[in-house]
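First comes one chain, alone, set out as structure tokens in the form predicted on its own.
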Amino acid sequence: MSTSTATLAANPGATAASGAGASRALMIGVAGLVLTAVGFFISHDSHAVALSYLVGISFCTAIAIGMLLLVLIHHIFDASWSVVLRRQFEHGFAAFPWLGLLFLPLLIGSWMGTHDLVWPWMNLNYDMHGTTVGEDILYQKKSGFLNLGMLTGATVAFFLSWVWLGARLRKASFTQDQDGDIKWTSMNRVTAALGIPMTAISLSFAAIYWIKSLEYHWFSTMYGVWFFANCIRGALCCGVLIMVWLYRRGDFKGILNPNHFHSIGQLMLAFTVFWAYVTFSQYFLIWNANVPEETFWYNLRELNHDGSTNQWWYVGLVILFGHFFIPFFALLSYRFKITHHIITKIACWILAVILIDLCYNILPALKDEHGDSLPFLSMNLVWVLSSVVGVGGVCLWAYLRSLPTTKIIPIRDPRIVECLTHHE
């Protein structure tokens, strides 16, 4: 193994660089929760700043659960080439109970008695157009199922789940840098089987419960797996963007090759046409049926009440091209996917229309008096970016926190020596 010992143990300079990171990560997540804060006390709409927050805690979960799935899948099919990418997502796996705790303020929120601050069926009294949530027959023939105590209690074991898978993997990965005891690979694979499924039903039903329900009446078969496209492909781009900064750091020369980006961004390619079979299968099925049950989904996003086209129209077109299209053609080829700064720019590009795809699917909830949606360029996205940065500053203020506790790379793993010679 040619790397040597010197890389591979925490680096004096390299903790101090990521302590002083992690401060600034939080000052700024901080600074981006409190702006969100008080624009929700300030702003005319507190719904439109809770459901901003929704997107911005939305968009930071579902990269964490796409970072767990892609660790539970190499697990369960001993990979090799993953290996020193994995040692990166576990760190990630850190966010995890600050990401429940801030999810708390919209449950909290809804108990307190603001019932339509988020989801507007908590109030039975809220008008649907001629006809109040508690009288709605669909919504009486769902109400076991969309209800407070449902909600919450989901939530919390959604959260709790993922924190109990993370912090498995992250003690038997952490622990056999120390003994190399093959027993925690194992562990690692016992756990995976179990957590893969696990992880499964728990991101479709966060997906179901916390953004599909705004739209109660609409019915879809393919939402939790949208829901999962988007948490592998974010990721896959964060992978990226952390391979790269610790390749340009120094920490991971002559770990990484160009064997490793060319893998990622193969299955970055894989993911996007997966989620555009996804897509267009939702949406087609959807047109070919033609119920209006379903079909008022895409009318919102397309359509005022009087036949114009609205706002949304044009960012179903960007989510076409810039989530297939442009990230399609990029990453089918090879010089692009192992150029750093190259496979950098893709990387960000999809994380921002990763970032819109959710917008497009929960803020269209907020409509007017003639029951059109709000415009998509409106103060709303303010609020989005706020939430964004907020909750994005102290995801990675934890993952820079655990950073330096444990080596680099997992030195004793069985296929490290694989990983590090990894070829084609």
Second form
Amino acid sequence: MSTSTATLAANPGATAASGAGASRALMIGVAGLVLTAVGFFISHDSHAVALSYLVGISFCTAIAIGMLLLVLIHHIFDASWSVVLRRQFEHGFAAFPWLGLLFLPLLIGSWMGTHDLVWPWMNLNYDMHGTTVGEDILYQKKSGFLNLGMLTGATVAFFLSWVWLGARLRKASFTQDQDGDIKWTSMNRVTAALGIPMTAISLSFAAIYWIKSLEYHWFSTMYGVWFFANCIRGALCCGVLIMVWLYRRGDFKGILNPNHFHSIGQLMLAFTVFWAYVTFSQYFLIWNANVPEETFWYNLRELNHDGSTNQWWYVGLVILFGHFFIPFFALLSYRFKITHHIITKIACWILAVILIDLCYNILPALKDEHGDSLPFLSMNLVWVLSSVVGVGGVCLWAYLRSLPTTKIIPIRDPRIVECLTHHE
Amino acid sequence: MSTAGTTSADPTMAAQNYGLIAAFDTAPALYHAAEQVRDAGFRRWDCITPFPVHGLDKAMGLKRSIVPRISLAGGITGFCTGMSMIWWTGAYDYKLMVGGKPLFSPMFAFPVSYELTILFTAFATIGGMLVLNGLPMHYHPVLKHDQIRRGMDDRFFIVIEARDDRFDAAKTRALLEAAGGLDIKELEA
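Okay, that one was the form predicted on its own. Can I see the form predicted in complex with the partner chain too?
After this comes the whole thing, all chains and molecules, with the earlier chain placed first.
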């Protein structure tokens, strides 16, 4: 998603219709999906390609969930500065049905064959430390939660709830453009009160089912919060890219002032700290307690069975510095937050590191014959990137297709004047 | 009630003169007057308004506050204090092994350092704000002005201090008059 948005942002001559951009995004997206599919069928390790695709679709879904949460939070707090940005996020919701559709291959693959295309625990005969998943007491105790039907049902329910919330928010906001009725604002506030707990629960369970369950022996109460932090950070970065792109294109000239960029930059800084807080807490508690049931998850990401350091240890350092220290110090600066080309670079940087963070959480589930994690630098990165381009291209197409169907800003929102005159 | 006999011609009063105060009836009038005072190059002056007037800092030519830098310095000090305190107590002054962990690790020093980062940042921010604003301040010459209470209600004021290099009793008064200032008065120090 980030790649394609950045490409468009660099092109100030883009037409107002967005039609050409939309079809280009769709073509790029389909090309990415086709490449991933080809990889899936020619690769000797279809499990690796499936997990790479899980990285790609989790990345795009995380950003869409982040947009949903930011709009819900906007409504519950009756916020004013973000009214203009909210409309763009509403267009982003157009991606939810497509994300649900693009998730289907993983579910279908899980129902077929030995069921362990993505999640090893679905295959009860899967070898697990000398025993099988089916005979593993830890699996048996969790089997009421970890089973094919539950994961399928939950995933469908999550996407339905996100599609429903997104459609409801869109309808109210878009109709208000026509009739200016205040009841739509009140309706959105009710949707927000309902939608925030709904989304909090669904995204936490999505993170647990899709990502954490890849190592079902492991447990961490921080996992949903970690995913939430990445969702919001991704959405804020995409928000910045959209703001800069529409500003350069001319649509947002006279609408956005430096204070809008300052405000979203402040949120980016806040959620950088929040991400670091939860991620460090997860690591620190496990490091401090030092019990094997938990430490093995990090050991897989640091050491091989012979004690040598593996690639994931370095990836961990990239995440520590790239996901926290660099964005943190960059975003402390007022000038960096309001200077378009600098905040664009910071946003692209954070999006790239979110993708690495998801790789770090998903890909070490791929193991060699010694039980060591397969290295980070491998063919899998190609499938990760083709999946991101594929799913992201489709999401971008959905966004660009929705963009010209409404006014560029919600002109009859009761807070629109406050937003246009946003000040510190 | 006006204080009789305060004229700019009186040399003994001029020695104790704090500056000139001019009143304005509306926020836009104050705003545009502030732009003129700014463009005239004054540095020691201020606006008094009953409520925050957005954009006034620009009209006054004020730069962004340096409080954030003081906050950052406080934060870095706090972080280093936390790290070195945990190292000094546990790994240097009285070596103590806890739970099979190393004598010092940034891991377990982090929560303390992080809390001290926040604490020292907060102290530096509040302290820096107070110092830069010259607070606490128990007396200010404008408090003697009989109209000043309206500055908390329905009137706007510009005060130009006599300490300013560009201050000239007659010319500055003319500037304030030209900018639309009403009831221009001298303030006693």
